[in-house]
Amino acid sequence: MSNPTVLILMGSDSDLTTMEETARVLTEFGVPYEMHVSSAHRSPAKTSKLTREAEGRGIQVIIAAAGMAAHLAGVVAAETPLPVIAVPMPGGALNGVDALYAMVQMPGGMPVATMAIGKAGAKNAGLLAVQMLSLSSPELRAKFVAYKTRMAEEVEEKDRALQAALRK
């Protein structure tokens, strides 16, 4: 997408299934992104080039999802004065909650937002980042509120029929 504003890096391409969760938030909301393959283990030059080189490029938020060893949000966060936003994978021994853990017990002074595991989690941190960038942009905040009353009134919606079948 032309001029980016999100950065999502995946540690692996089977990543990829989960976090077009992210990608699709991010499009509904019309913020532009880009998306890269780049290991913290197996590719840390690439992933310190894209890191370093983001906020030049405009980049404001960076969304990192990893599994099991996680240590790619916390490598990027420590390379970026930009807010990072971690997305554990399901996966490995332990399903994802090794990925979790290593990514909520980041050292003091290096913050990274971290989500659920797994799907919830990476639609939650395109949902996140738009909230943050709807800081500095009114019609952002605007679409986001939208947003949250369809929920509601979705809720509102099925909670009507629930009371119609109920009285049946």
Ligand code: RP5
Given for the second form:
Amino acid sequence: MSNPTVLILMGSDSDLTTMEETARVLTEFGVPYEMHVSSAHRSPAKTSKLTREAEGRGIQVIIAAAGMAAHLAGVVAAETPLPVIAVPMPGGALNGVDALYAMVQMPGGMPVATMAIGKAGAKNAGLLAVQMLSLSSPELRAKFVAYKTRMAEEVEEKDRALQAALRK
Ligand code: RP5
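Moving on from the form predicted alone, kindly provide the form predicted in complex with the ligand as a structure.
Then the entire complex follows, led off by the chain already shown.
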């Protein structure tokens, strides 16, 4: 995509099925993004290069997804002033709880915004990135407000259907 404003990094291609949820949200909001497989442990030099160059290329938010001993978001945050959103991947013996703890327990001075484990977290990472970008984009803010209105309407519809079913 041309002029991406969001950089998505994931530790392995095995994370892609989960992180497609983030890509879907960004596409829905018309936010250009770039996605790479890059691991904190297996390819540290590549991760460092992508992170250091991000701001200069116009990236405003970095989303880091990793599983198991998930250091990716932390090492990315260490090398950039950009905000970093972390998504813990399910899988492994602890099914994502290990990644959640690794990501959420950052030491003071080094924040990463940690989402829920798995697809809900991947979806919310996209939405949080949209909210961050909305701070300087009235157009994106309007889209986000419309999204929330639509969501509330869907809940109303579901409740109407439930009430109708209960009356039968
Ligand atoms: C992490 O290890 C990746 O983010 C992935 O969630 C997990 C397993 O990776 P693979 O062995 O499937 O490549 O670094």
